[in-house]
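Take a look at this one chain, the form predicted on its own, written out in structure tokens.
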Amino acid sequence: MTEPQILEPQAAEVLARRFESLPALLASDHDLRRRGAELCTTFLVGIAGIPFLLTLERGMHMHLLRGQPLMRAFRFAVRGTAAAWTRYWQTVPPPGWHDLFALTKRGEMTIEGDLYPFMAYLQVMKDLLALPRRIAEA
């Protein structure tokens, strides 16, 4: 299967207004958010560099800001490349492209930083980040 070429930053726009319905998305989740009940952090998401700072509280509240401020600390990072995005968050994603460690393996992604809440919460971290799976394919 073939996919349409898209220039890097115009995918990563796309992926970003993609990405940007993640606190609907989440709110929505009842088993996500009870999972996640207990874990408060702050970290980075890199969209194709454009970067997305999350905040979580208790009872999986989340704050979103496009951006990195100065002065803003995030206890770790998760980058990716549109190419990694895009397919990660297809409805099936191919084999090699439907989990984080796989896509950090191939290249794609990057996970860094204090990655003892990420692992804590392995699978919360895991589900949220792939809640953008529910958004029909454009």
Second form
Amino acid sequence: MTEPQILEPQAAEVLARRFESLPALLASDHDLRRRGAELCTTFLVGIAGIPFLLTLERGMHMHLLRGQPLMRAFRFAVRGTAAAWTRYWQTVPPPGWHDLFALTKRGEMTIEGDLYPFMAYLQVMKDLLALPRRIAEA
Amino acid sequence: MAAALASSPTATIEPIIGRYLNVTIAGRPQRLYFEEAGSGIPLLCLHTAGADSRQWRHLMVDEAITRHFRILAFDLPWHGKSNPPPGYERETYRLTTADYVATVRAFCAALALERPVVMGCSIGGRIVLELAISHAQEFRALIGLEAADFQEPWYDTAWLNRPDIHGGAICAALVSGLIAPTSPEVSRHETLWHYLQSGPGVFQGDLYFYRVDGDLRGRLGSIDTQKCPLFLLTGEYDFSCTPQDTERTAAQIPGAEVTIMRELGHFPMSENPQQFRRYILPVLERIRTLPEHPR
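Let me have the form predicted in complex with its partner chain next, following on from the form predicted on its own.
In what comes next, the whole complex appears, and the chain from above leads the way.
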């Protein structure tokens, strides 16, 4: 990624707090929960250097844990820079910043690990990680 | 424009006619489904990888176009309502430049299309460039949508065809990011439905042409836009064939005209037909008023 993981702590914290709303946003999205009902996995999301461990259980019940507990296993990791999440979460993202693969192509995001659950539920994963678009920027 | 029925005023029938053409292409019998509408200058439209001719349905009911152009669009073999050839069950589908060119030329010859305009999108845009290189004299004008000589791959196509992942769902999910976020939801999901319905391995087979066999880097120098005008239009939200890819391509072709389309992605004709017509109508009007014979 082009951006160093060390950045203005305030910007990263604002993004992290926005991401912490994910379980509530998911709980209110019945269509997304319907489409991902069978997806059970544990994965890591990096928000501008701040890690979150997410677990999805049947019915898309989500547990979100800030931080990366020692030696806790996860299937895959999606890590983006502050610029990536800031623009990806705009109500209308700008061209080239509007899709997870657009971000990986431009070097602002990495998607690594055992990608099977991510790819098998690709649209669900894209829509899940886009949910913070629904809340205004701080 | 769809016509209302006297028997049922709320029902309409669109002026699109669908038929089947049986034709031998590169030595193999093929049964091609095609649709057409309008009259005038033949305008052959080529769909994107992993999709079919339904992508062009909005153009085909646009009277501003059909009053001057006979719009035709076929489903490539293996796509839409065109069958795969006999024996398909014993082979891996791979689209090649030679087969794609042969299909376009066989279709035009069979229907006796006289110097048609060809407009293709994505893989269709790539083959338009190949036609400009190798068969320009056969065409009145060429239009490449989301077209470039080459694009950097952005995912591993091995994911597209494996028994433990739904092929249609992953193809649709991958290309969903190529649609502009401003495109209407109904049109977005209609565009994705074409991918959700595609046959196993078909999108992957098309991408063999797109990524490997159809690499045109270093071959554009022979294109003569005096013989056949070339128009390239690319959506700003297309990160597969980016505006920069198209501009780099056009910079190698004297006389090629480039338009970067705002609020459109990789599927302009189907993801946002109203926005697309703002860009394509002036191009078609330019073509309509070109001199009758090659300059």
